[in-house]
Amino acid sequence: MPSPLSIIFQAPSSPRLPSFFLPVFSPPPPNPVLRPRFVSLKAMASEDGKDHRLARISSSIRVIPDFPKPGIMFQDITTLLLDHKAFRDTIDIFVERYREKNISIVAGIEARGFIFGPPIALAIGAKFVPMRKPKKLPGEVISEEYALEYGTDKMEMHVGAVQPGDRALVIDDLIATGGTLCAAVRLIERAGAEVVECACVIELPELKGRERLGDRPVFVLVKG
């Protein structure tokens, strides 16, 4: 006859515990995927080697006929700025191209170069230098004249903003005849710096602005 104690401490005959004794294990939550601020061109490229972002950038730019005068097809980037994905893609592509090129100066041409230049400069760790129309900059400036369709105009920058040995990127929203880009390049070179490249969101190839820039490299995202 077993004692009462042996009955109390006797191991159960079945190796399985009742279901209410079994611990419940939930799978761990998936690790959050953090989207990098600047996605590489390679990651965004399709199998045919084209960057998917360029189509979104191109489709976000509005063309206004006969503005500011008859015969002009105005490339309006304000609609790109309203599309935060297209705007971010635009900045990302430029940053990916220039972040490893030791750029020390990003020179933005008035006025729409002021939109794209500063975020690029911040992202690649460069100074931003505004290139302005006459009498817009306080203090001492140097100027460069360039030809317009009818007459001439000038581009100015602050004395000392660009130093000998600087490596510069010149940026604007559009290259048409290339006049303003040429003036900006000459100003920077007069200061003793090297212009690594000119970059624009849009190019109008029929106006042959690249030819005016000679052998200086030009990078554009879309063609109008």
The other form holds:
Amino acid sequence: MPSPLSIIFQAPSSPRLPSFFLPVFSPPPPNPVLRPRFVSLKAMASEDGKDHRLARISSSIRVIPDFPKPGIMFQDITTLLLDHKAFRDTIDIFVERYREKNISIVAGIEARGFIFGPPIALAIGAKFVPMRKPKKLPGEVISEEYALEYGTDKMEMHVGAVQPGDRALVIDDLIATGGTLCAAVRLIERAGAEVVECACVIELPELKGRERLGDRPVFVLVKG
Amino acid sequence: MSACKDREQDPRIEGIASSIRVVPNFPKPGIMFQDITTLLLDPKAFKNTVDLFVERYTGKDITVVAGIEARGFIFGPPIALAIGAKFIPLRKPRKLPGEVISEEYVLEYGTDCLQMHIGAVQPGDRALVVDDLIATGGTLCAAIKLLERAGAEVVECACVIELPELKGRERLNGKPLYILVESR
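For comparison with the form predicted alone, would you give the structure of this protein in the form predicted together with its partner chain?
Expanding to the full complex; the earlier chain stays at the top.
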């Protein structure tokens, strides 16, 4: 059985198996209590013929087991970035959704939000605002602390980047527990702007990130 | 901040140069930090920046745009999307999952490391390396080495800003460098 890695890095003209057909480790023991441990990425329900784009986007994402630590199935979007059509389609779907919505700010969360946010901002004519780990942004910043599994971390945004009256999107590659997205939303709201929606490529619904964001809307392309 | 000599004709450069903010004494005393976040807050300047790179590289059979973490992730992807190339993130240690190759490089004190995924780049790929700024050229040099170790040809390095006094150009293994603005 070829490794998932060799299949994902085939030349684009070769047939590509969707990643959810590839077992990424040996089958689970036959215990009905244990939930299946492979992640199948389900494309969102189709709207107006988006099916074909979502299937390709979904199958271009690689799952790496036990990264960064044992038990975590890491959703790796770098393989999506190697598939020009899938990357293009990902951006197009977000742009189609937001172009007529008077969005003035696209905030991207360091570092993978920096990959998806700017192309969206450029296409819809919005400002791009990087939301960063501590001590990366020069000049005056505001900080928001958020909880990790063990301990806390901090997110920073430039003072003056966002004004009252701004309408903002928050972009990241993935929503898990919602902790980082929540911190980003708080920073933007503290600056007086409205967060219209959070947008991610991937959601891990079992981690209940949506609940952490309260009634703020979340839009995703694929679910793990 | 001055426009480069052979690009003074392009009317877009002035707006780009003036949108960049200089923050003194960051990250430490004596450093005049070139802050591109204010460029990103100017949609016209940001679009013009990307357009200038895209115009240069369209039709040059570039198959890979490699962006250096983290500000190279802001400029690289829009260029890659516009010219039909793959985007490859070059990252600090332990960020990329799966198999990687590493290249160490020298800092003022000590060393750091840049990593790239195995399999992202193949022999025959023609690559650009993109970052917001070239200073000493250390990170760009490490990026070039990673791409060449994987068998790709590095066609050019592309940055928004150069600090020419730090002579980064001389550290690029003879690879050409294209920039939009110089800061002296």
